[in-house]
Amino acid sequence: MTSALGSAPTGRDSRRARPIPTRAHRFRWARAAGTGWLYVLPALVMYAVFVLRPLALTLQYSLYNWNGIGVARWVGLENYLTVFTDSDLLKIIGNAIVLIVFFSFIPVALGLLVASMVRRITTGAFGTVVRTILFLPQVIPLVAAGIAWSWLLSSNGLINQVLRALGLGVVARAWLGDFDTALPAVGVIGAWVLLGLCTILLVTGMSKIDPALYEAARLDGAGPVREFLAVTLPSLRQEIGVCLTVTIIAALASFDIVYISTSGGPGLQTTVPGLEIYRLAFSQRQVGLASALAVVLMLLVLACVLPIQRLSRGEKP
């Protein structure tokens, strides 16, 4: 018998009976939607006219030969050839990857250790006077941080001069000007002003780890070094995605450090292909060349960060 209320509707029933919008609900969220686009028009702007145009305009310039003022002549994928052929193209390709190891993997790493090791002390006045001393790095000017380290990495600097102090003269050398030691230290002064800022985001992501987990570990027998692994690295895979994806790209796009303290010698040794683009583009001027390169090296830093971006999110690559 059917109750004096009705029935309860069915799920059919249910559907149907949602509301249909009205014109007046799609005319406000039309409204809405315009003035969010409005605000966010002006960023959109300039995003167009400084990033998206340039890039657009590198890939054009790519395809010509083409010396900056003349008229350019269409050379296709000659110039993308010339980068993947020559042996001094990709000998400086090659430098940019090694400085990956001193850039990236060598802050990374110590700075795992040293966040670690001050993680307990990061809350009070001592532990904004470490942070601030590990960040400090980050902070001077790379044009300065290249002059200092030349001087100190000099025949005479001081560098040298402590060796020589220790009875170790042998060793010393001209480190910037070697080519034998140029481009590890250059590697050495990209570490130093980037471990900073990957051990204080290191320590960042520590300080929001359960401390709960850590009881456990100690709880089923973890001493330190199981502690780290099974607890720290794995509760850091964010951090540490943005430690390697900043130092990455610093590494692949690096240039200050590299033309203020060597200028890209001896030789070819430490030039790079930041160095080498403005040096195509505006000593040689071969702009179809130098555009090339710069496609080539954007493609190089994405081919690197995108499987780390996937990796840091638990994507499979």
The other form holds:
Amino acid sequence: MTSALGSAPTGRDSRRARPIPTRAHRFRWARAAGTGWLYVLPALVMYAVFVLRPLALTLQYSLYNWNGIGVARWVGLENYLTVFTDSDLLKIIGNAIVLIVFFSFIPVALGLLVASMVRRITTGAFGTVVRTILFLPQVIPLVAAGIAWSWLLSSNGLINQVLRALGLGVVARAWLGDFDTALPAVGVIGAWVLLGLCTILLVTGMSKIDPALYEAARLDGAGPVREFLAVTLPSLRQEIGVCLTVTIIAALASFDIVYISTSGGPGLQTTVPGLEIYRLAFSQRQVGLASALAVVLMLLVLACVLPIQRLSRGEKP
Amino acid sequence: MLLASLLAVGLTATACSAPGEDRSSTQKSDAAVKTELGTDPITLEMYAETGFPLAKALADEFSKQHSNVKFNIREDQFTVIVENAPRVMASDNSPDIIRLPTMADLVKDDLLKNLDPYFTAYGWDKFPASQLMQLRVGENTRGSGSLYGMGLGYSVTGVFYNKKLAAQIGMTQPPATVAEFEDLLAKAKTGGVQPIMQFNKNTAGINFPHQALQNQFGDPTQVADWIFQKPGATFDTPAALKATQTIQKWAQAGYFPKDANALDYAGMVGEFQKGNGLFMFNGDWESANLDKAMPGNVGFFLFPTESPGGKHVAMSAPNTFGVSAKAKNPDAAAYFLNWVHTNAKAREISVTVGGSSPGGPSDLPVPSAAPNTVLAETLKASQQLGAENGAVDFTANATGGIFAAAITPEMQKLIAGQQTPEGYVKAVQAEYQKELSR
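Form predicted on its own already given; the form predicted together with the partner chain follows:
Every component of the complex follows; first up is the chain already shown.
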């Protein structure tokens, strides 16, 4: 038996006050911890094989010039240099950043507005209907959403028909095929898809706010706007953080909607990194450059998302 | 912390060797080949293009004639095959017969079987040499060298037209020159008819009319040399520039659909079938479909020459299939490819199902298509092109990435007025050089 640490009392009582790490205890703890690890092991193996290993391989490939089949040639950081100097690739990264406005800020802002309006009707059958309708875009596969919106936005699609009926025929155009409108049009599809998710998350967050806070605000003479700014918004900090995180990742890693609706065109107007990585790796067989772009995209996602995570948890950035 | 350390372990584990394998030692000797099918049961693995029913129809007929041979057919869209082919062929489950994307890369990586021994054994030298030229790959160039594929049908492209709309604008016969063709475009435009229905989304369909013009404005050998990667060949030629200027002029005149950049292939065919367009640049693979959808109302002509009585030149390519270097039944696969070209029933299927000329030895008759069909017209055009020796491969096939990386985005910019004709030919050539230098 080893002696107790510091001034901790010894003997029978001390054990009750503070466990002394005996060999038996240590063994038991180690066994408990070992058992814990055993529980985690299957997941850990899967994580290592399907997440960490590909990640490591991507890092490795990014340092080579490789067509995916033949022998690779070591090029060091040359692929990264290309990513940061090739004007086309920079434009493609820029497109993803523009999409953040549509995929992220618009759904969160609109989501707050819609959630404030519907939060009082979240219960009962009507509430369920409202929530279902709002959440519907989230359930529809992105590919289906992309196809449906391609029809709506085509030159003879519903949107242009409505515009023509309203006498706004001059505005009508092939929204997804026009150099000026293609990227915003893709953004609108993304905003539509993500609005439901944000609204539902925010409505759920609002339902957890203590009604007493609103009562207090009202007693202090706050109107609906002041009430929203002073009570609702600060209370939703975490939910807004989750919304921003999910939607920013969706914007930066977007693929399906773009692939279906425009295939990255016209020109490179709507090409995003996700699409370009796929094209570089599989069509153009530049696995090294594709991997370097993938690593840069991952870092970009982390750079955007980590500060939001810290801010929304209430820690100082 | 855990993530970082695991990542470090992963990196060390993977950083030991460069990715990829040296396959040059894996190629087997091609010396002994059999031209007998035998009676042992064989299952041929085939990787074919979906929406292209010819391969399946031929396989079924082959199994009917040779009961010991079964086919296991996997189908994908052509673009998916382009992306998958190298990895599928490098795997242990490589198919025996595969629809090929651009071949040069596959040959370089030793993934395709050299068919020269079969060429000799089956006497394919009786085929017109030009028929198999596009399927030859030599040292760093296509168009000559060893044979690496055969065609399941040999396609020809040209211009389909809507007969009713043609009559409406006073077109009584196919145009004989490019100038006449342009007159018809102008007449259609003023007559309120969409002159050309052409797609330009995801893959540049306007490259069809572009190359049709390019073939006429200069020496088509120049175009072929560029596609076959002959040293010193360039896209930046007066012919290509003039073709690009013409395309831009047509775009500005509204001869292409306003939303061409948002229109895909299926959309184009659908619109043409609805009667929304006088002309459509396309290939004979669509003939059978058009005969069904708008019977009696479609005509076809080879793109006219620049001056009257000139030689026709058209994009024409075999629907290429090759034998994988890792094929388990290469002899049976080659037997099938030979049968496709020489068996009477197979040749008939090539015409009726594939809509294309069956190729093969010049002395074998070409099965006829039903009269008054566009299929009969495309078949006639194919024979005319063969007689004039005017087949040229597609510029889109020059390198693995040229279509996706340069031609498509730059063509989209060109017709939207975001790129100049000079800029277009330079951009395509720059991407070509970039890919060849890799």
